[in-house]
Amino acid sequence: MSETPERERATATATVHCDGLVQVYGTPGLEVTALRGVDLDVAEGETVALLGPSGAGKSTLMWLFAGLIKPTAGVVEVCGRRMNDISGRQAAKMRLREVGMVMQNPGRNLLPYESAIGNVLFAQSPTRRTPKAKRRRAAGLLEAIGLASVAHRPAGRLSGGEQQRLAVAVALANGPRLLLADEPTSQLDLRSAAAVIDLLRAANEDLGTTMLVVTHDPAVGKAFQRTVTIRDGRVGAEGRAGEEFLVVGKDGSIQLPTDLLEVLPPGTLARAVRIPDGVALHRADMDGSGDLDALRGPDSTSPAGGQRP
């Protein structure tokens, strides 16, 4: 079935598309399944943060869209090109040229024996800037994330925090058209993270650098435009202006937030019913349907041992 022309057009606007993205880890009987049909599209200028608990695939999304590794199945373009084709030394070529990444472990992203400084003049290799305008770009990265005073201590012999805000620095010296982090303000103090996401912001604005971010850090999820949960490796909610919205799944499923499964439990039997302005989901022992147990029928057996939920 062919795409309907506001499909079309908001993929052919989207830095980041997926459709249908799946990804399994292992070999045949041992597989660890760690995305499970993840649909998203991160528009052009776009500031979004990943939100979920560890394991839900978050940081699996980043290395596909870093070209690192290829989908299972599914289909995932990054500045318009399709990952599931290109080679491994393409995709490291728009590492260097328009994917800024910032991997959790903040020693990947560096040179250990280089100078801070030099850490992100050598990143700036690719660019045709000056060598004057090199060290003004990174002079101004450093200062702007409180690294001047250890611009010429060799990066190994930074703090993790110093290496963190660091590896931003890095990662946006060539002003790339998308900056992938994952966690970047995890081992920073609130001001050092304050610092970090002022400078994400900055990027943003004046150079409308696309953002996707994996974060536990409520200050990135509040500084950012939009939020998209992954739960179980899939989308399972988003958000905009500090509120959260359930994403209905190609297959109709959704996914409750965790406060609401106390009141419908997995293994529940719920009802959907129609309301003037949407759906409401009921519990099917409370709504005056019936009783639970008959609606699971003789054979059945309850999730608390025969009692009801």
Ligand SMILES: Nc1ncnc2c1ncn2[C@@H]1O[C@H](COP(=O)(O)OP(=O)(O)O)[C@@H](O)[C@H]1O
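Residue numbers count along the first chain shown, from 1. Superpose the two forms; the largest set of C-alphas matching within 1.5 Å is the rigid core. Since the model is a prediction, treat every value here as computed from it, not as a measurement. First, how it differs from the form predicted together with the ligand.
- Positional change of R271 between the two forms reaches 2 Å or more at the C-alpha, relative to the superposed core.
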Second form
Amino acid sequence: MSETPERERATATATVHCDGLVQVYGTPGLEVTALRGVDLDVAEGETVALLGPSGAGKSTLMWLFAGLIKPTAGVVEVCGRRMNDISGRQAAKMRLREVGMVMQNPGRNLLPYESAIGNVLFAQSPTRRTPKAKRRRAAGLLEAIGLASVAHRPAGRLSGGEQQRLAVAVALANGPRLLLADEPTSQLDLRSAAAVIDLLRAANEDLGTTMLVVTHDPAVGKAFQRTVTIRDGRVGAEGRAGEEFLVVGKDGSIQLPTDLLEVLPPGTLARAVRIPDGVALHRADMDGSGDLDALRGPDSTSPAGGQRP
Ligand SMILES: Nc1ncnc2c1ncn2[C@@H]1O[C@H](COP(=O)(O)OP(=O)(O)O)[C@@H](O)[C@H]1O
Ligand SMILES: [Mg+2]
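Would you mind generating the form predicted together with the ligand now that we have the form predicted alone?
Okay, now the whole complex, with that chain kicking things off.
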């Protein structure tokens, strides 16, 4: 794209902060706990891929960040504002001006009777750009994601994959400071997904847009600086350039990343050993010193392979 939009406003930094975030859906007796205490910080300009199995609470997190729902407990701050206290109108204003949102169901992001280019023009309404600049920006975005040929088709008549790409263009149209995107490449072939990833990267590099993207797509994970895994309503593993980070939960629990689960499968008895800069975990049945009976106490029976001294 030839032009980058001007930064419209300079308010607080485009960061995300949450502390002990809990989300319970439903009514007493019929409750679903979607988030069980999420602690997460995203710095200005950072690109974070949110991974995790279906039902882990990823979309719930995105709705909380976008101010579409209010948390049951805990703190959520976005762009320096406490989303717990913000009104629906203020949240809508934030989404219009500084927080771009791509919802998991792409159709929900679009005006179905408006043309593709009309959607991208409308998204720029809060900017002070001239009509000509808006049209240039809209055409540039549609070109970049391969939608130039359907620019005048109503959004509601585009295919699922086309709607998904259009939703990304709409979310980026006015140069948001923070982009929240929920599985933005799930319906795309490799080539279209690559175009979307390029567009996200360009927004981050040119404008410093902070990005938080839910994805199952390894290509998105690779293009981003950091990955955070959500599992069962909590932050599980964190990774950065080949490293794995674990978060120790408030109750002292940790969740191992998948590749380490190959070393310590669920149900393994492990020995925690204090080492100079932390704690090492050893398989108690394989580390030579593994005396399972001693670890399990005097009443336990000898497990298969275990030996009494
Ligand atoms: N509006 C809702 N009412 C009740 N339960 C919900 C609602 N939205 C999501 N859930 C439940 O919350 C949990 C997390 O859902 P979600 O955030 O969509 O996870 P993910 O995006 O990781 O698949 C799931 O068990 C889901 O069924
Ligand atoms: Mg989801």
